[in-house]
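Taking the form predicted alone, here's one chain by itself in structure tokens.
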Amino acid sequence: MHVGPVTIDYDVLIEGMKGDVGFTSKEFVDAFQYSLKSLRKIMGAQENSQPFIIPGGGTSAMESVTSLLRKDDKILVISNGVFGDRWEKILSRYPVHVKTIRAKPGDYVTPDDIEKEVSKEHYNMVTMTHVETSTGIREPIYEVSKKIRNYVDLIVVDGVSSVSAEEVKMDNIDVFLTASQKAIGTPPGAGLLVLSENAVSRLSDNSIAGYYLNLKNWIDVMKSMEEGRAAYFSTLPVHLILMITKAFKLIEKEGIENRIRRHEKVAAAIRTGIEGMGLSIVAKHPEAYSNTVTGVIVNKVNPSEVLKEIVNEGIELAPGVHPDLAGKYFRIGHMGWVNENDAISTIAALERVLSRLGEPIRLGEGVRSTQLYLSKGNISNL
């Protein structure tokens, strides 16, 4: 139940699990050309579209948006915690201008103050992260982007912890990027990433990218690995490819909207039981609450004594990474295969946990209430 890599599963394990399989090859031409067509779909976006698969992760999928941008552009960043300060520390390398509005922990960035800046100054881009990983908070993208969509030329929204487990679609978006490790459910080691016709359109020889994450360098790769062709650039992650297609092919089994409420289900299960043996979580508005990760405050406890703990127990969790909240929560990840009985487990063993180390909770309350919630679906109900 960590935030990633998260557990992954057989079948998508021994996909990766073959010997000699070329970059040029028809098998994995053939693997390839179906994960960029099923990302495009899992983003929601328009067939006029580009997918991208690179080397990496979502960090080198973030810096790849430099590939968009000119020298003295000006970037606005919408950050409600530690990844989405990430963007500021990777523009902030190049020649560009950026500015940041910050919301506090466990808070976001409203639309109507992004908004409000704006419309005082032109910018030529909008970094917004869809759930800020460091602390489970989702922002309203959505809502945002359709109020800010005729004051800028681009919006970049970072899904990492977002894709193929919350409602994702490009509508008003350029650029929607993940990384292989999170709620797609494969190893770590690809950066994923949709591109807008506008967005495409500012690929340049001008842009202050470099060249192994300039977007323009691989383009064409992709495109001919779509059509059928192999092609090359520089060596792509051959085996996390195999394993990232059979991941799409389990999330088509699913069901796209059936695989997002199953997450919507098992997080607001594990919120439940957080709540019902009385701690508190990171998030402090619940249409903020993410699909993929919460964020448990302790009162009494060292949190990194209750991760090394339930490790015992079978279960691993995640250190808080906010150095505003230093010392004081841990992060549940929910996301990929995850279902119903993992969600029990967490509650289970993290009561135990907490009581053996003398956290004051009511033991035995949170898995009554996660068990009547998911039992009834809605515990307000009962």
The other form holds:
There are 4 protein chains.
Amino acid sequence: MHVGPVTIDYDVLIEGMKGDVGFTSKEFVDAFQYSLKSLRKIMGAQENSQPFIIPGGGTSAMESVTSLLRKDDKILVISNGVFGDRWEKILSRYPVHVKTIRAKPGDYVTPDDIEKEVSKEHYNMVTMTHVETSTGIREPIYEVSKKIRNYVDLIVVDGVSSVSAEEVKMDNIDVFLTASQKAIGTPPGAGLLVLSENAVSRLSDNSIAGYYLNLKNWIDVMKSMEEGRAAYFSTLPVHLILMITKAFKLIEKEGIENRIRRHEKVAAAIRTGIEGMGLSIVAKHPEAYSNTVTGVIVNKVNPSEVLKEIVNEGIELAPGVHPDLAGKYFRIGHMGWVNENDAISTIAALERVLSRLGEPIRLGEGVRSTQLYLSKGNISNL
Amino acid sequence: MHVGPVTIDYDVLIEGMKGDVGFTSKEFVDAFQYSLKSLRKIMGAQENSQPFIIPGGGTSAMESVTSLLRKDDKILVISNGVFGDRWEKILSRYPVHVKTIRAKPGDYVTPDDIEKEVSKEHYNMVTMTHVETSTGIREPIYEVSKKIRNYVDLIVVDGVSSVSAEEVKMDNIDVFLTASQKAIGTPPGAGLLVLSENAVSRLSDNSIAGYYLNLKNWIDVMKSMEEGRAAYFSTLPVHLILMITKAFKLIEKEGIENRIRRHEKVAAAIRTGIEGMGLSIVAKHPEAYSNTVTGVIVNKVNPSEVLKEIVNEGIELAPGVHPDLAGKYFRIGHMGWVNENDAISTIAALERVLSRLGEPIRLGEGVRSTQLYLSKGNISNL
Amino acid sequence: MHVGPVTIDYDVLIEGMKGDVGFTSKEFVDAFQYSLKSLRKIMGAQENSQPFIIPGGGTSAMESVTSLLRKDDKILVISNGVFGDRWEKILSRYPVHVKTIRAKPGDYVTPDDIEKEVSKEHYNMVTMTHVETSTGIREPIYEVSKKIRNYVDLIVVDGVSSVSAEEVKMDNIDVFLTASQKAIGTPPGAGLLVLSENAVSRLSDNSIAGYYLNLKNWIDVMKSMEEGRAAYFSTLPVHLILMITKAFKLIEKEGIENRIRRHEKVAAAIRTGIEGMGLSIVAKHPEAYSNTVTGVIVNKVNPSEVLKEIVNEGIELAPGVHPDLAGKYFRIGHMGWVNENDAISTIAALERVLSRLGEPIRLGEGVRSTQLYLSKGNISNL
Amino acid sequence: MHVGPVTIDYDVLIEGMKGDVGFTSKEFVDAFQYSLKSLRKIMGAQENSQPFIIPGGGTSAMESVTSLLRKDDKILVISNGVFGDRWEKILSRYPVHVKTIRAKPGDYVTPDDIEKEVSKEHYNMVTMTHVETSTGIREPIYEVSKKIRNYVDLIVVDGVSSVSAEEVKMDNIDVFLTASQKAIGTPPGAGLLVLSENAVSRLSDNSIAGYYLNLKNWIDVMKSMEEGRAAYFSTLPVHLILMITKAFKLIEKEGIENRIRRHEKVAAAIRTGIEGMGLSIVAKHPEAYSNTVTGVIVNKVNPSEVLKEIVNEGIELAPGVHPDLAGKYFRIGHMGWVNENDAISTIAALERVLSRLGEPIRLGEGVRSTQLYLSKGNISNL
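Please give the other form, namely the form predicted together with another copy of the chain, since only the form predicted alone has been shown so far.
Let's see the whole complex now, leading with the same chain.
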């Protein structure tokens, strides 16, 4: 129950057990083709959009949007926490102008505040974080995008903790990106992103981007591979891409709608359990609850003690990393192949550990609440 | 017998079969610590040097030397082929001045020519390619380094096709880099490099580097991991690093000296077979023969036909990619876990295929030459 | 949560990933040596006892005791269900005299009844089933053995569903046997047994046994392998033995005492949950509850419907196979690497499924009881 | 290049990487169904024949023919070596009458000698060994079967070292058996056999067979599984059967005819090399050369020294185990996924080792002969 890297299915890992597969082999090209087409579907993108799977991770995928920027461009960064702030850190290395709007801890930057800013000044790019991994807060990206579409050139969304677990679609969005080690459920090592037709048209030799993370250098490889022909710019993570292909097949088998609903249900079951035992959640507003990460505030015990103890119960949670809430919370990740059994046993283990450590909770009530929630069988009944 | 990605031992692949290992787990931190220390040894570097293992590959490792450069720095690129030229392409994306000296096909840039250039003008950095993968030509990097050490600030060597197969030491060299999918024998997905103390001292916030490939951002993670404490900048390719650790253990078990000698012997056995059947080699000068890649010139047949046919004999070779020699040669890779059996069966299969396709060769003489070479048992007897 | 084959740890499965390991290789001989020594310890046997790991499974291990019998020997079979009856079926193929004492469903044959029988007539062998897999009933084998030791030549225990999960020791017992796919947690394919010194002394060329299952033919292989020297009678399941070795290492790491206590705790937590939701257990007498299998009686629903439905909750249970209780119960297996999270999520899923199917249970009370039981943390507190 | 267990393809091993597959799961039942149908085809058997895959190996499969015998039956054993003699050892444990005809070392029992014996006396069963693993001698089983069909009730062939590498068909043959660890290329742990309609009709409760190896107990499981319904007699080696299924798919992909031809070509290439270097073969008559095992006679060196040395060349051979030829020969196994590269590198390594140890051979001539043989490309040209 970590926020990532998540638990990986062995059927996915096994797919990478190849001693001799090269980047020009039919096996690999077929797999890559499938993965690129799947990625477009999972991102809810249009046929004329361009998917990319490149070595690296979430941060390198974020930095690759420099391929769309030119010297002196203006970028508005919307930040609800640590990974929102990362956009600012990346872009500060380049000759562009960055302004950041920051939410208070537990809050999110509202669509209205964003609209207000973009209506005052022209921005070439706005970046948002769909689910802020550091706190579990979800930004209403579709509402924002609709409001600001006509003001800005490019809308970029970091979907590292959302893709394949939250509703994802590229209406009004130009770049949606994620990383292999999150809800997709593969090992770390790749960034995955899709560019809208609008974004593709802005790729240029005159961008501020470097060489390796320059999507202009990768686009022909992606196009060629999607058409079933091997191509080379720099060596691809062949084995990881075979695993991503398998993960995408498992996602297709489950159905992306079912998958999102499963995440939604597990997330709600966990929150119900947390509240049932008497604790509260970092995200202040229910509309900002995410399907993938829940921050839990503790009152008496040290959250790092909780993490240490619960490992002995066979469950791994993640520390709270938002500097303003340091020492006050921990995070439960619920993405990838999590299910109802994980929800119930996480809540049960958490109750036992918290109770043992002296946090005042209602022992047995958390697990009972989660069970009653789950026994309704269907989220719409709630 | 490809030039990379090479065949991977299943014991290495198996090491990555972990469903649940996180980047803060003791298992991973121990593995990373071991890998960093091993890398320093394999590179023949001093204790005060700094090893890095970062997501990406050879190209990203090359680009990461921008962390050592400032605006308007002058760089001299020594190019014996496609991957030498890549330095120029990378650096042209940055605000620095680049001059390239290029060898003619089959030749290498001589130490004297390089010395002449650096004595004329001050360069902040000189880059060389130890073994040029596109042709199999080895640059005499140690002789060059000795000659130019006092003229230049930083000497950088691309050892992508040499590390763990050729003699590697960091005397007079500031950055030595490689990639995971070459002679080390792991899947693609990581760049590995070591910086000398001199190089480390030039890391600065004012470099021209971006964010993800900026070694300044990674150095604290590397230091902390080597000391056995988890640290985070951006998610590491956890599974791949576990595999690299295993590969380094296998290399240590073999002994780096033995490993280099094995590559040397297999390479010589293959060249003996090639000449025995009556063909010639791309590298014109014996001192530039490499332990890892041999370019073979054919006279009558189409090299791409050879590659297609020999796959049916269970052996994969690589195309010739140097533009000036297009259609005239193919490449044999002999790196990783290649041995004498691979040498003999590659030469035998090549003879059968070439003979079938109509290339005029001495059938049976190549394999007999290789066998006689090998039966002397010891390279020093030749 | 099946009664076997149980869920297997991937670290165990990975151990069998060897393309080239032969039965004379040092790697294999070392592993086999370790396994034989471990088996002796896990069985609580003395140094002069003889461990065997032979191809097959529980049934072949049972049949191999014919190696200790001669024509016209008398055997008393103690049967609490299907697998007790199996002794009778096996022995009926041989020229010996068999008498069977059978318990009523839910009961076990008492030590007094057994003593009464053996005191009336001399038996060469008595066979018992430690935990009867078909019902989950545990026979008090140590009490029986003590009582009958002086009456009979050989006491044989089928520990297929007990070894490494219940207390196992060979005091007063001559043969203790199990199979690889049960609580040890490896794939099916081997029978494992230990013979006391007394039993070994009865191995003879004049036994009624055939050839392949004749322990006389295997004993020299076992002795030689335990001494570190390869030996051959018939090909051993090399890969499976490597996996058994790993499983034994994991068991040693956990500690056999801890392992038994873990099974005891999980079993008790599950029974508490079953009773908490208002259902009853097949075994009538608490002293016959086992650590590994629990039969659950349902009143209204069809048990095969429960099994079918609960698979959709990600949990697999086993059908009730005792002919006298057909259609009235199902079985929960709790052996191998089961833990507290499995207990709570099995009870929770069972509640949801039973409630959905219309069985009258107290929804939420089973899971709460299990949680309260577990939160006491320590079985001795109960 | 061992005579078994042979090298196993990792794609086969990977198929067994399942943590949770039960013997009633659809995945397993489908796989078993496929394997049984494939086995029938690979054995060249008729539709009304009955395939069996049972735990154990070659010896247990041999012993299972007791299911077809009754007290006082007469069996004629045809023995060309150690594994022919094994039939006698097995059957001597049962109340039947056995007569053995033995060939001299290097020879085989001729069809005429067998016909002479069966025409003198009625035998219920004749057993033959298709390829005698201890010497590499092939019995002309089809000629024998034709000659003796009308004299005897049952003709049984041990195809342990022939099935999937020699021509196998069940015309005039009642039982054809093999083991998983030989030319099929899976780990040891199962015996595989097919019974003709005639053989099936002789299965009876009154056979001399015991319980576990009694095909009467297994036949309903085999029938049910082939029809796609799970059935239980005793736990099957689930993981191994998944691997056998994969191996059968690879065999089907190659084509059984191509596979036999490949074995034939590699065997001939190896024999050509052996003779080219000046050594001779155990089998005296070319018509008794086998596709799978070649015994090589050495004149001066100790064969066990050869085996020890050649391991350092990365090649494993097998010792000579025929007691009459002890210390005079070693064996090369060439079954499973062996190819032309294995042939050439085995001959080359053998030359180097023998030459080093002082055996008088023509160095370079063996490998040249093998290469010239292979370069003819097609066995029919020879």
